[in-house]
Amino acid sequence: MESILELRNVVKNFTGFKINGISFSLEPGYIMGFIGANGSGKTTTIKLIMNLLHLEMGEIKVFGLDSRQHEQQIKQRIGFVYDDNHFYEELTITQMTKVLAPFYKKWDWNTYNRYIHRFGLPSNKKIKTFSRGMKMKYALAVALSHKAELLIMDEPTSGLDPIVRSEILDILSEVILDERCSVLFSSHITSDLDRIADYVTLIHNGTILFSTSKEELFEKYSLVKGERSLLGENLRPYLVGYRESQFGFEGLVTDKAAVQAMLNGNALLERPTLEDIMLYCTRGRAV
């Protein structure tokens, strides 16, 4: 099956930073985690892919088209959802998506309508007056109004109650549904994505560390926790990263069953979440 995204040595550079040599990729009808510290480079990539900046080395298909040479193309089928929306606040949103709407080839008055229903969006008032809440879940209605195929999402979920991120990613757990839709879901919110995405992507300081499938990620690491005594060079090569207090230690490690044989039942292994995969990654051994 052709990739609906696809992107092979990936380069940017800026003073101080670089999106060092990325290459990942995501078939059609999964959700794809895309994970990391603030300021790793989830929000360049995401970019590099609607080119909104320029692509110094490497390849990036989406649809397997040049995402360069064929962007008008391209962003007919992605819809995309910002942290920060840019809508004219002054406007209501019946006449902000009627600005919109003349864009897309594709639109659908009838699902866009169904989606405003739906999350109980008042069509009178003006879009200065929603909550990060409202004005997140327009950006929603808009973005699966013109029957995308790819939905791009940069920390969507951020600075948002419960309530309303449960109802997001409920919406996103349905559009995958058809096996048509894919969806590139950045986040720093990991519990968001132990509960949606099929797969996880993880950069740090502008390199992928690893992109993989979530059954194999929790398939691969257990959480220990156990006395410090036992953090010896028998343990050490099957520690990604730990941290140690003075009532013991807890770490991350790979080979869960041989780790279970070592410790012979003297410490406790965990199903971690994907925060914790992603602090050890990243950090290593925490103190």
Contents of the next structure:
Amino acid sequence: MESILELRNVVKNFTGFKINGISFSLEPGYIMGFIGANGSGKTTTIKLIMNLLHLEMGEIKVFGLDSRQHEQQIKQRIGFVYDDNHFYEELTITQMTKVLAPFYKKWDWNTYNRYIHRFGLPSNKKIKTFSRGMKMKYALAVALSHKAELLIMDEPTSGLDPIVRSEILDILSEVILDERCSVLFSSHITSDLDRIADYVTLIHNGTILFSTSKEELFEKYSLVKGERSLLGENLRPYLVGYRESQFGFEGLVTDKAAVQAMLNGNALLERPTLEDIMLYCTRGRAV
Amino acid sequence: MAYLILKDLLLQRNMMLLAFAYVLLFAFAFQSMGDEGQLVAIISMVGYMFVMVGGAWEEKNNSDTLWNSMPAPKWKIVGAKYLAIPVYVAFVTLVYAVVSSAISLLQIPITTAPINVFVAALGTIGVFVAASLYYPVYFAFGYTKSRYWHFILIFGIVALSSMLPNLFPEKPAWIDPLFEKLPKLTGDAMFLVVAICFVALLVAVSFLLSLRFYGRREF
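Output block for the form predicted in complex with its partner chain, input the form predicted on its own:
Everything in the complex follows now, all chains and molecules, and the chain you saw is the first one.
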């Protein structure tokens, strides 16, 4: 199956920061969680995909098309939600949508009105009077109203209360059910992605540390907890990262079966969260 | 592109109301310029204010990220700014008509010039010239940085016009030979045609520069 989004050896240099030849791809019909700490390169990568930044080296293909050569054609099929509001705050959403809608060939007013009604967004109030959650819901309504095949979302849930976050995640799950739409969802709130992501890509200092399915990730990594005396040379080769306290240690290990056999029931092995994986993979040993 | 112009008008509703006050103020301030000078100055200045305020709204809302994430070609984003100028001018002319009628009806002691097509066209040319000099810098650097260029532009024009009489107390010798080589311009119509051709060229070059600079920008 052809990837809906494919990045190959993408390079972008800034003073003091570099997107360092990153590659990953997303298949149609899946949600990819794009995780990493603040300043790791998530937004820069998304801006490169959206052509808001100029690519220096490498290749970005969306729907199998070169992102620069077929920019307008691609953007007809992309819905986007960014962490900051970019709509005109002095306009009402009715005015704003009247300006935006004609740019999309497949704009569907019925879908739009359905989402506006569902989200309870007031049509006659200026966007500047909206809460952050309402602005995010409006952005989502616009993104979903032109039959987008790829949703690109940059930290859409940051700064939102748990109820609105949950509502947005429910909608994303619904959208994905049609099997046609894919989502690239960047976030440092990994619990959101624990819930909805099919694939996870971790970026750290402009480098992709892994890009894999969530199942493979949880098969590969385990969280181990035990007494500090167990932190011997035998265990260290399996440790991705660990932290010690006066009561013992906790660490992320690969090869669960081997570690289990080695520790012989003297330590606790648990399924890690995405946050554990992100933390230990990016900070390394002795956190 | 019409929707981008509509958006500019929707954003400038407050400016549209303020335009009545500006026109009244400038009508009072420019009385001594004579009929034609007063109207040209009012249309040029208030029209250019619309250009500047339009840019300020884009910057305030960080809208470049929005438009460049949408299927909106850059030539439309840039072109809409230039095409909004005649709309601004038409509105300012309308405001002038209302204000000058009100001045006349209320017998306010301000002298206002009657509107005529020639003078309105000169005002339009004035806004196009100012915007053509301003927009390439605006599209290259955004509103905040381009404000410095705006100030240089405005103060440069004011300073130059006040310095010219001192710099050239007598007509320079090269002026007459230059104009002898040009076809003799007779009447307003011919002057207007020449001015429109010049401005059309200036706007075309300005648009292409704006498009080039905007294409190089990152958001």
